[in-house]
Amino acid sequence: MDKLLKDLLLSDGISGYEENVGKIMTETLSKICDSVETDGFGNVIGKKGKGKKKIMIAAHMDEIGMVVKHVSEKGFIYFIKIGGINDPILMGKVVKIINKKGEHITGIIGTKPPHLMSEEERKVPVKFDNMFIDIGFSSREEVLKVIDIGDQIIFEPNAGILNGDFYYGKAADNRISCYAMAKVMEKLPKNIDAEIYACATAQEEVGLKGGKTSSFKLNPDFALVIDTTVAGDMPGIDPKTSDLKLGKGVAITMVEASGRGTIVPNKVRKIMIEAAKENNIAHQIDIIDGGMTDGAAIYINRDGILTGILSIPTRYIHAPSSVFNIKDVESAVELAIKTIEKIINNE
């Protein structure tokens, strides 16, 4: 697995808590950009070329995880979530808490046992309020010597190689995404005829916000936004939901959230299809009911932005762990590329 890819998916940065990835990307686009900045938001920019034309590229660097938000007597640990997380998936789970020394605190998420639960009880699923984490500790006054409320709690960091190509790793959605963005800005020529921002945004997981503002601020002719989205090969899934699989290439995303996200405008999918098309680069169609991305910000930003969208094919989005196939992530660098120089060359 290539390094950047891994850092990126071990790395810790839920919404809000993103400077341990934005270390990353700004040591990564540093090398590769002709400037780089931090903005006051917390979205890292990087910026390569000359030109008339304005494209904005851009990847979120947030995860979803955790917050804590009480410490009981016995020393338990209460929190909050932030993003979308399914309660269930949570029970059992290994987890970091990150103080504010950058230690990563190992704790378990519990919850009350199922023998010692009323048959009632047992009927309704286990909410998130009534889990909390064990680091070993007996009372509140030992947690809160190597804690405080407040700090950041990620899932156990992962990221390997599955078998073959398909890939895992915490925080997929969207850290591939980022390694993505990177390898084209990497890949760009130094001299190309348009300024090129390359935003690894924040806090995209809980309301789109580092999408919102870095494009205010950049106002772009055109932005492209890389994102993951919801594969449909695995069990429990109706064709007609999702048709995405993995390894058959990036998904050009059209429709987001049944319309409350981004609608691509007619003329962006146009140059996205046939940019894929012409250069023969594996792709496939995606229409989505829920979830959206940067995209639906970006693209009524000011008096709107024409705005594409590419996302990777991911199983298990949302959870510990992340599957994905590195050829899509590889043929979404290409469809961003061969997608900027049509936007180029478009007069």
The other form holds:
Amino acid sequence: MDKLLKDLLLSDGISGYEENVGKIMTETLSKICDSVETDGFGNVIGKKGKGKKKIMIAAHMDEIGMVVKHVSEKGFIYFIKIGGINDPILMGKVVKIINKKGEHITGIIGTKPPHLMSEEERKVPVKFDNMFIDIGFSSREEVLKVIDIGDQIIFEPNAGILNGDFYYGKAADNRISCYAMAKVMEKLPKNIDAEIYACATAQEEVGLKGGKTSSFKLNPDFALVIDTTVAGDMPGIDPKTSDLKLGKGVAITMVEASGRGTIVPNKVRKIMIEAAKENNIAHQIDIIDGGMTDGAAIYINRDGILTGILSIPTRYIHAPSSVFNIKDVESAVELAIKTIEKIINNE
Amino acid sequence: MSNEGALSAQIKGLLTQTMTKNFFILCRKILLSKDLEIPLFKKSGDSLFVKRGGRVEDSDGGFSLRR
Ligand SMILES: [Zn+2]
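Form predicted in complex with the partner chain structure, per the form predicted on its own context:
Complete assembly follows, chain above in first position.
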């Protein structure tokens, strides 16, 4: 597994706590770009090339997770969720609480054994605010010596190869796109005839915030968002809900959240599909009912920013570990480059 | 990719940002039409505080005017 990809998947950074993943992006982009800065919001922005057009690539670097809310008398930790997490997925998971020193404190989300549950309790899923984290101390005082209220909590870091091109990892949403964005910047020629900005955005999972502030600042002629989308090739998902398959190429997203998210302009759809077809890049079409990307904030920013979205199909997003196909990441990189070239040469 | 939960956060964020004078007037109209006491609106930073009968009804900066 590529080192950068692995480092990004293992790194920590729930929304608003992106410093560490931001450091990896800064280090990486510094080697490839003419300049790199971290803006006031926490977005990391690398710039490459000179020319009339301004093109922005955006990939969010935050992951879903939790934040320490309260420590009980007996030393159990209560938390709030950051980003969309389905409560039952939390039960029994191993998590890391990251303290002010940057130490990863291991915790277990405790569960009541089925032996002690009433018939009624067994039927009703436990809500997150009734869950707690056990880090092996017996009092609040002891716990507060190790962690603080407000510390971030992530799922136990994991990343690797399942089989062949099938990879897995924590925070695949959206570190695989941060990786793809870095690869795009690396592969674009140094003397490219446009200003290309690679923007690793903060706080996407909690309201598409970094995409909004950074696109306002950059005011690009074109924005290309790279994110993950929901793959449908697993048990329990009807093809009419999602027909996206791992290994069949990057998805060109056209409509998000039934139109409440981005509706990609026809002009952009046409350019992206042409770019894919002309260069024989594996691709699929993504029309999604229930999710959206930074694109939704970018394309309604200022007086409307022309925006396209490349989505990498991923299984089990917003879970402790997701599965993706490295070939789809590669086709995302290729199609991003060809789309950008087409945008530069257009008009 | 962000899901619906984040969407409502976004809408809430947008509403907070777009709480203009007209928006206040609209809220006031709605409450008046419901024959409620005249509410007192106060804008403080990004938050909208709604007071009725001297009691703070909601002060989370969001759009949930509880009755
Ligand atoms: Zn997401």
